[in-house]
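Only one chain is included here, represented as structure tokens and corresponding to the form predicted alone.
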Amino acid sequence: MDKGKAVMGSGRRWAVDFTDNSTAPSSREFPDPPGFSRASQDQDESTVTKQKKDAEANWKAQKAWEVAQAPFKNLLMMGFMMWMAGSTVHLFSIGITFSALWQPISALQGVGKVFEPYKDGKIDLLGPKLLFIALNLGGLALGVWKLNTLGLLPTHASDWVSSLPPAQEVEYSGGGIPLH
């Protein structure tokens, strides 16, 4: 190779060219390194796909067991601010137990839509919807209980006074001799 002169035409000075020409014995006549082997590198493209669907369903799992954990963080973010908000009647512990009565309501609501993603012939999704729909049910639970602090849940006798039919009378008095 002169100095100067570009390499099979290509106009570039600094060039190399990697095409062996030579005579010497091929490289398939040199023991592969440990570790590694050749079967690696020509697998067939089923098992590759093979592993890239086990890959995705194992990754749609996992996503799904942490989609059916969610609600235990907004349960203990509300049972937080149910704590913050009292046991006294007023518009704020109000809408704070409206607010944690009404989102697992919804929640329950939505279960399809929330696993419609993960939905996989290789996938079992009913754990992961179990979970899901105990921890709304424990957020409803949660909410019921902050209505009986409140005193808002009709729970003693004297709250059903209105629906009773008036007592009998056992016994009257009269009147006796009239003075004049």
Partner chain sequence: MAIRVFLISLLFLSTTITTFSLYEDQVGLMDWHQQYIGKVKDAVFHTQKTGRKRVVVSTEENVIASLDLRHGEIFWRHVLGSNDAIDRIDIALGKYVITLSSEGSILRAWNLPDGQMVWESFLKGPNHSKSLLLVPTSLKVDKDNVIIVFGKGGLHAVSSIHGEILWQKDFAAESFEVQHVIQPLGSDIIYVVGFVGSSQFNVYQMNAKNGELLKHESAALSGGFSGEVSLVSSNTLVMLDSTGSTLITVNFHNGEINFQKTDISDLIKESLGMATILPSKLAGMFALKTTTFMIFIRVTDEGKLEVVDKINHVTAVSDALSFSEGQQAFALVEHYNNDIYLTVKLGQEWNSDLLKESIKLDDQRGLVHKVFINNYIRTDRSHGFRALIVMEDHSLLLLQQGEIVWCREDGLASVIDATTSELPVEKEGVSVAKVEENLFEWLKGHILKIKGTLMLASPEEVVNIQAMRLKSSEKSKMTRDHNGFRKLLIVLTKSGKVFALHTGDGRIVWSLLLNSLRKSETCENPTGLNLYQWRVPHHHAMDENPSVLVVGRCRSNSDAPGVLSFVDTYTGKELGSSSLVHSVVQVILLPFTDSNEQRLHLLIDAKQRAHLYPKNPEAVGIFQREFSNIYWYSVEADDGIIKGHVLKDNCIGEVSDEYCFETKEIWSIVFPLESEKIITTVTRKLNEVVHTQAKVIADQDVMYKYISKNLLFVVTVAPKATGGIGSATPEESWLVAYLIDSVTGRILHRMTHHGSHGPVHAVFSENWVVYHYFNLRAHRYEMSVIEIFDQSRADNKDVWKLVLGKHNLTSPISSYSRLEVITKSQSYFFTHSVKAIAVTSTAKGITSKQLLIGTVGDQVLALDKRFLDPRRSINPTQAEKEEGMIPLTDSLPIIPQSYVTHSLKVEGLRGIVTVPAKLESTALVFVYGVDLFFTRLAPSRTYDSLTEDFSYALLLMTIVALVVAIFVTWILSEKKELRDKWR
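Form predicted alone already given; the form predicted together with the partner chain follows:
Nothing else is written out below except the one chain.
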């Protein structure tokens, strides 16, 4: 991120001053140092900035895609961990499952923040964002699936009726063998 900022340069106040000075050579009182040709620099100014900006945008887009793909690795690792944890309910498997659920959720909450550095008018962040969200949703799905395999999701009828009290009876009957 620091690198990106340095390239941009626009965020630094003192740099603005320098540029102002350099673009107005007439206001200088002292001559240029020998061997320095200002003309060539001025001449290439526009093309260089353009090139630079293009490179930057490319680089940003590339980075954004990279960031968007990052959860995939996570996903694989999570999958491995889950496989390791097995399908019985104990402390380890519950911990893994809940972290598998929590990570995508927290990542999804911070989607905007993750892609903020790459925000640029020119590049399209929708693709990476969608990929990022999709991967995280995949992670979430994996977590939910794990939860289900652990039997912790109320997806069966038994989960809804297991504490249903017995129905009332209309009739009432008593009696038996005569008391003796």
